[in-house]
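Starting off, we have a lone chain in the form predicted on its own, written out as C-alpha cells.
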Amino acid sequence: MKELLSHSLTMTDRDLRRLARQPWWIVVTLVQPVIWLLLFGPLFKGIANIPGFHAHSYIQFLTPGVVIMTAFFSGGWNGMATIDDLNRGVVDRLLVSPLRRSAFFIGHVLQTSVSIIIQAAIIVVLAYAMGAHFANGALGLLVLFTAAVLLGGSLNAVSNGLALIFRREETLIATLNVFMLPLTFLSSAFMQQNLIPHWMQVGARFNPLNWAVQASRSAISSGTDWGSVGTHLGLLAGLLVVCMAFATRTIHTYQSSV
C-alpha cells in the first residue's frame, strides 16, 4: 500500500507539472461553463416561474449542473494526454519500470481532481456573484466538490483506459462524443427532472452524471434529503471503483498487443 501511494503521488506530481506548463488548459475548459452561466442563466431565468419548478432562481438551479458538466468533460478528455504519452513512448517506458500499474491511473485521477476543484471553485464564485446562494454552507459545497471529483475521476479512468485500447485521437474523440453529449442532456443539469419527458426521466435514473447533479443540487438547497445525497454519492464511489478496475485491465490488454 505504501508503495502504491508513493507511485501514485509520483504520477500525480508528473501530471501536475505538465499542467503547470500549460495553465491555459484550465482557462480553456472554463470557457464553455462560463458561457453557460452568463448566457443560459439570464436567457432561461423565466423557467423559475414555471409551476412546479422548485428553485427560486435559474442561476442557483443551473450552478451545480455546470460544475458537474465541467468535471464530466474534464475527466472525459484526459485520455488525450495518454495518447500523447503513447506516441512519445512514455507509456512503454513506464510499463517496464517498477511502477505499480494502478498507480498510472490513480495519478491521472488525482491530477484531474485538482483541476476539477479549481474549476468548481471559480464557477461557484462566479455564480455567487450572479446571485446564487448555497444552503448548508461549507458542507453543501463539500458535497458538490466531492460529487464532481467522483464523476470526473470515473470518466478519467474510462478515458485513459480507452486511450490504451484505441491509441488514436480520432477514435477516442468519436467514441467519447457518442456517449458524453447525450448523457449531458439526458439529465437534470438544465431542467428539473419531473419537468422533462418521461422517457428522459427513466434514462436519467441510470445516468451517473445525473446522480452527481442530484446529489449536488440537493446538498446546496434548503430541505436537503441527506439520505438521497448519500445514496447518490455511494453510487458514484462504486462507479469510480468499477471504472478504475476497467482501466487497470486495459493495461494488460495493451501489453498483450504490443
The other form holds:
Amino acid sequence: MKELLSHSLTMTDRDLRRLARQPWWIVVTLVQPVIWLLLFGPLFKGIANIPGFHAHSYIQFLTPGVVIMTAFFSGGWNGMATIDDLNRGVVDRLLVSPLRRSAFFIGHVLQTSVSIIIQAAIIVVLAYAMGAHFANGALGLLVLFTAAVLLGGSLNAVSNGLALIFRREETLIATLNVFMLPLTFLSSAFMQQNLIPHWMQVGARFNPLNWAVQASRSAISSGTDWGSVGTHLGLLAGLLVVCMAFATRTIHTYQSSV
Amino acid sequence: MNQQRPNGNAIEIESLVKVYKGAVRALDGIDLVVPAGSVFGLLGPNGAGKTTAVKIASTLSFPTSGTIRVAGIDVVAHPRQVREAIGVVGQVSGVDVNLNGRENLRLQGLIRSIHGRELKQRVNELLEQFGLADSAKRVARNYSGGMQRRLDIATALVHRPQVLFLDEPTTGLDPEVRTEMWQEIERLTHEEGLTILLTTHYLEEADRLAAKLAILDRGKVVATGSPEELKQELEGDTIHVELREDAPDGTIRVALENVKGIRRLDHDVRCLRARVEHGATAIPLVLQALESKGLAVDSVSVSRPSLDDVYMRYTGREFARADEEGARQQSPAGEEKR
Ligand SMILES: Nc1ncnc2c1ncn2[C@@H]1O[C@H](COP(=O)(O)OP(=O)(O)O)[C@@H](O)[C@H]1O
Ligand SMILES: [Mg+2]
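Just the form predicted on its own so far, so send over the form predicted together with the partner chain.
Below: every chain and molecule of the assembly, starting with the one above.
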C-alpha cells in the first residue's frame, strides 16, 4: 500500500512537472469553457424566463455544466500524452521497472484532478463575477469539485487505457470522439432536464456526465436534494473504480501485442 | 546486488518462440546462454528478431513458448523479481524528454524505492560518470542525441542492476559518439562487473565489444562463440569480388568450378566471396576464370576473415544486403517498429 502510494505520487509528480513546463496548456483548455460562460450566459439569458425553468439565472444554471464539461474533456484527452510516451519508449521503460501497474493510471488521474481543480476554481470565480450565486457555501463547491474530479478521473483512466490498446493517435481521437460527443449532448449541461426531449431525458439517466451535472447543480442551488447528490456521487465513485480496473487490464493487452 | 548465480549464467534462454499476431514468427526456437560479467552480443540484420528477444527477456513482451531465466529467475513466473535485477535501454530511448536529466534519474530511483540521501548521491554519481552534471537541469528534449543516449543508459543503472540490456545502443549516433559509447560500455563490464546483453546490427561493434556473441538470422541463432572463435573457424583469406553486371544464373559457380584453392564459394548475382588458402595467389586465377566466362569485374579485395564472412558462411547472404532487405520489409508496416 505504501509502495502503491509512493509510486502513484512519483508518477503524478512527473506529470505535474510536465504540465508546469507548458503552463499555456491550462489556458488553452480554459478557452472553451470561458467562451461558453461569456457567450451562452448572456445569449440564453431568456431561458431563465421559460415557464418551468427553476434556476435563479441562466449563468447560475450554466456554471456547473461548464465546470463538469471541462473536467470531462480534460480527463478524456489525457490519453494523448500517453501516446506520446509510447512513441518515445517511456511507457516501455516504465513497464520493465517494478512500477506498480495501477500507479501508472493513478498517477495520471491525480494529475488530471489537480488540473481540473485549478480549472474549476477559475471558472467558479469568473461565474461569480458574472453574477452566479452558490448556495450551501463551501459544501456546495466541494460537491462540484468532487463530481468534476470523479468524472474527469474516470475519463482519464479510460483514455489512457485506450491509448495503450490503440497505440495510435488517430485511432484514439476517433474512438474518444465516438463516445464522448454523444455523452455531452445527452446531458442537461446546458438545458434543464425536463425541458429536453423525452428520449434524451431517458438517455441522460445513464450518462455519467449527467450524474455529475445533476449532483453539482443541486448542491450549489437552494433546496438541495442531498439524497440524490449522494447517490450521484456514489455512482461516479463506482464509475472511477470500474474505469481504473479497465485501464489496469489494458497493460496486459499492450504487453501481449508488443 | 551483484550476487553471482551458482552456475554463473546471467541469462538462459531455451527454445524461445515468439509468434506475433498475423503469424509473424519473429523468434523460431532460440537457445542462448549468457555468462555473467561480460558483454554478450546479439548480432543480426534488421528484422532478425533482436528487439523481440530483448523485449521478452526484459519482461515487456510475452513468449509464445520456451523458458527464459534472467539472473536465475523465470521471467514469465516472476516478472517482478526480474525487473528488480535488470536495467533496460530500449531501441527507442526511454528518456522522458519533458523532464531534465536529474529528474529522469530520480524518477527511476523512486520507482525502485531508493529515497533521500542515498538517491541524491547515486544520481550525482551517475550524472558525473556520464558527463551530464552540467546539463542536469536542462530539459532532456534539448539534449543532443549522444547525451540522450548517455542519460538513457544512466537511468537504467540507478538501482545497480545485475544485467543490463542494450538494444542497438549506438544506432543513429555519429561515429565519434559511437566510439565514446563503446568505451563507456567496456568500462561498465570491466569495472563494475555488469552483464550486458547488447544487440547490434554493426559487425564492428559486435567484434569490438562482445566477449561472446550469437548471430541471429530470421529468428534463429545460426552461430555462437567469441568473435575470434567464429572467425578462426574460417581459415585463410576471403576474396570479395563485385561484378559490373548481374551474372546469369549459375555462371559464377561454373566459372570458378575448376579454380584451385577455393574452399568455399558464396555468391549472389552481383557479388561473390571465395574462401581461399592464400589470397594473393588466388586472385589472378579467380579474375581470369571470371573474365573467361564474360563476367566483367568491378572491384576486388582480399581480407582476413571478418564477421561478415562468418555471417555469409552460415546464412549464404551478405550481411549488409540482409540488413537493407530487413529494413525495407519492416518499413511499410512501419508502425510495428518500436
Ligand atoms: N509488435 C509486433 N507485431 C507484429 N510483428 C512484429 C512486432 N514487433 C516486431 N515484429 C516483427 O518481428 C520481426 C522481428 O522484429 P525485431 O525483433 O524488431 O527485429 P530486429 O530488432 O532484429 O530488427 C520482424 O519481422 C518484425 O516486423
Ligand atoms: Mg531491433
